[in-house]
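Read the single chain below, which is given as structure tokens and is the form predicted alone.
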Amino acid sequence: MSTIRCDIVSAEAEIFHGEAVMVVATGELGELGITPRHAPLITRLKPGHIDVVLQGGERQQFYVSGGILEVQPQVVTVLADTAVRAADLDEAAAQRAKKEAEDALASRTDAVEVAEAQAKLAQALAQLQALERLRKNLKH
């Protein structure tokens, strides 16, 4: 089974590093599966999940609160403001993160604000849809 090299960078640190057979993103017009030898694409990410399915069918699974996303034949990288592994992400925050953006979104007070706060809630149900599908994977 052949694969292609999966790199998933953060404003912090690199997050993965690693040989894949498929990576799963969520791009600006909908879900991407890139598999070996892909065609050469870039596109931006919406806030969501990053799944990346290693040889022997594990999948590594991660968030990204946007970003890019660039396929070369050998390599996918992503690149992200944030990038954390979906393991990691605390739901609690999560949370607090979604009832905030969702009472901010509520007092409507100008464009600006209600742009930053639907950005908010955005990432937020992003973070909570992310450990959602990795709670759905562990089950299986």
The other form holds:
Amino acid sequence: MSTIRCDIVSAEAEIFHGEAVMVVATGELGELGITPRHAPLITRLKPGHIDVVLQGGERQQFYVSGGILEVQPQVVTVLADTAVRAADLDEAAAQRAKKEAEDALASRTDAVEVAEAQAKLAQALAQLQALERLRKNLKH
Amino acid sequence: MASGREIKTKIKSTQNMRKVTRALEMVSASKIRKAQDLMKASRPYARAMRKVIAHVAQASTDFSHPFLIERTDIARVGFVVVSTDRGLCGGLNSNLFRRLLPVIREYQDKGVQVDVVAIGQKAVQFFRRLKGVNLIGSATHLGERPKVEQLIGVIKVVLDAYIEGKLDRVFLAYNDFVNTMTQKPSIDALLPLPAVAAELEAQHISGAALEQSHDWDYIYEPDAATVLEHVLGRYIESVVYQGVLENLASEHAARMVAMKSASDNATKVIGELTLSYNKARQAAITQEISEIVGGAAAV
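Let me have the form predicted together with its partner chain next, following on from the form predicted alone.
Complete assembly follows, chain above in first position.
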């Protein structure tokens, strides 16, 4: 089976580097499934999960808080603002962040603060979703 | 010959100096590790970013962002100069400035105006005094853990000036950290991007060259303007940030080496002073004895 090189880097570290059969990411306009020889594409990423399907069907899951995805026929590059392996996500922290963001949204009126809180809420929700997906995957 | 007491004071003050330089050396030695970790951690991102940008510069897009267009007549160039906040780091800053000055003079001889954005106290002081150079922005006191947010202000100054056509070319000058003993003053092209891509090609950065040679363009989501603006902004931030981190590691390395040689020199001076102190003491004793003997003989 043909493969595509996949690099996931965040500002703090190199997260993943290797050959993949398929990469699934959450782009600004929706989910993207990238297989080898995909047409060149560049997009912003929404907070969400990135699934890397390795040769042999093994899946690796990552969470990104946003960033840039670049696709070339032979290589996928993810420039994440922050990225973590989904397994490293802390559910309690994500829940807390979600609650805090919701409280902030309810109590604040300033446009900038609201936008900030919304961004935080979106991140927290995406983290929780990534965890949910990871859990489902483990059960199978 | 100086008297014993005078030499003794000199020895004392040199010893105190050595204490200070030793302490500074030790402080830098511990800080350099942290700075190096920080620098290494963000290198993969910067590298991946440069690769993406090299690709973007090669795409034949209909959308023309000012960053992607090379201007033919250059009236004004900008330099983003990264320096240290504090001194006592050997020739680190002066080497960078010395490397930079001929480049600036060359542009000035061609009638090109030069603007400078200074990062770090030392660059601010230097370029404020330099004639014929405009200081258009500065950022100082970034601390031991510089954050990208601290740099956004000065970066915006440069980008806005470039977009408005006030700058036709932008360079980044900083000290590249090679290893503890070597720091290389570097001047990299920052804008426009074709200049960057040419530089990358010259350096044979792996992966920068694409296999496809025919005209191609990206699929942009949602559209070219939004995506490119975002990507290019991020790219400039990442390059400047990386420059700042490299310079920080260079600063600690240079200070460590400079302070080590200062301590060694102090040790040498103390040795010499001690020798002449002992000589003076012995001479005084000898003289006293011969005076006593001479006095006794006279009686």
